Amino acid sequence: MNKEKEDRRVIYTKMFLRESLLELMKNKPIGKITPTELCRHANINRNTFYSHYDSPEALLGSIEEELYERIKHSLEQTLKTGNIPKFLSEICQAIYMNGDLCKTILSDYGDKAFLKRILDLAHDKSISAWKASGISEDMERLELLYAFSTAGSIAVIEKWIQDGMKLSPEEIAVFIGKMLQNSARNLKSK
């Protein structure tokens, strides 16, 4: 068999499995989706599934990792400059461009830790920026500020997704940025 045809078949198989998993996750948590149900939905036999993935969770992990790497790659230049507002804007743009996927991954049945993993890419830059802006708190308090900022950003992004992303990615990024600036400013002025 031609190697190219074989590769194409593997790509299509994985695509059907991914689409089926995301469709099933709209109605139930990943832990309740069985390989049999997934294979039935994708019209693929279980042996084929197991030749690519160990479990539905492994398939979800593969989907998340691919999206994470795509987002991380697009953010690398921004991370080098430490431009947090641009970082937020690019994250919101990436979520918007991958709306259906993110809506499922970040839904009640998805993986809540995924968005935090993306936001944590800016951890060190955020701490450095706060220090440079004159916030003279110890590391423990800066970590608390980061935890607060991350949790708030996640809540806003999740709400934005749930509401159908009616605001543009730039508008939601500016909103989050203002909230983060206010939090940091309040800590700075104490």
Second form
Protein chains: 2
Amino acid sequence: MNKEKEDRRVIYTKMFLRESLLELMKNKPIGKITPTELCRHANINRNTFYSHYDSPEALLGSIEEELYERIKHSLEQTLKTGNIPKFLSEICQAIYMNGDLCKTILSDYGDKAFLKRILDLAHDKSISAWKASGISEDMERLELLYAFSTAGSIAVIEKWIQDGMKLSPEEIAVFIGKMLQNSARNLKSK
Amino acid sequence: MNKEKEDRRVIYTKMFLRESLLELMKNKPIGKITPTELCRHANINRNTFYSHYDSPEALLGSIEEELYERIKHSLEQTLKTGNIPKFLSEICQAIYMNGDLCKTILSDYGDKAFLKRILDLAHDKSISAWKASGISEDMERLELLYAFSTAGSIAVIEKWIQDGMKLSPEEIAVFIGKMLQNSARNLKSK
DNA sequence: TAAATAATCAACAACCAGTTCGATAATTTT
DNA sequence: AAAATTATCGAACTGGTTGTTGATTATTTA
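Now show the form predicted in complex with the DNA, given that the preceding structure was the form predicted on its own.
Up next: the whole complex, starting with the chain shown before.
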């Protein structure tokens, strides 16, 4: 990434903007947050904001990108092995570790597509694993199964976060694992 | 509902506004559609729009409400029986029947919550059916199971629509039925 | 045809979006 | 420490949207 050390002023500015945006996102979706509003809250000149980002959406994008890369990196090893249950477990763990940030980004007003992007890291592995285990040869069915599985998993994770992450990451991962196992098996026993 | 027959002008005005909104929603989410833009497209005075609706969101709300009531009504009988597979099948059928409208409302730029609202008509029936079959007594688990099931079902339906509704409503319903089948069993064999 | 209702038009003040400018302050380099 | 660089700021400006007003015109209904 960008290794050139940034001016201290820039670092502070971006920090204030990031925190303000996440704060505002607790009350309204990103699309309803204006640059003016954001800058007022962050006590940053609107001009300064524009010299760093094109829009609040772009700022959110950069926040998400950083989180995405962080999580992706932590999943790298497991991803290679194709061990889906472990993959899910580590995702839950990573979310748990980045609790504050995830609570906002994955909330009602957050970005519904973010978590999907992460699960999609294992899209190909999932499909080929199902194919190998003889669940189906029909690509369309497998994609439907994948759509069902990921959406269901995301919903469970979101509900988990929404309810205050009372269960442990491991418990949630085990639960999702059971759900997935069942869906796949049902498709097979046609 | 409001049975007073409306002025013909009012009917036309609302018709133009509805069609324009659905047209614009093919290209951008509701939150990004301004009253000005909508009225220009519909060739309706902005003032007239405000005399009927508070915002584009409110207009969409009224469109959705009408569709919701229509679908809800067609599900009434089945809902009483608690026959979930038939319930799902009829939902798919209803979506198929209202294809044009659903394509927009349930698209990427549409309202993610709409379909959930319909499925939620069977929330209590689902939970109590699971409870009766002894899957679990733990309410939290049951709610997680419900979250997983509905989100997965919605994803499959949305993908079905997105891919052009090539499969028949019945085929999709059967597929979803399989996914949901025995989601219990796994949870049970804890 | 007259009365009631609806749509239109024009104009309003308040706000936001981006952009430019020059002044000021902080930081880095020499 | 002084000079050069860079970031922030405040102000101003154009062009746009918002939601509301009151007056006017067209349509419907009685």
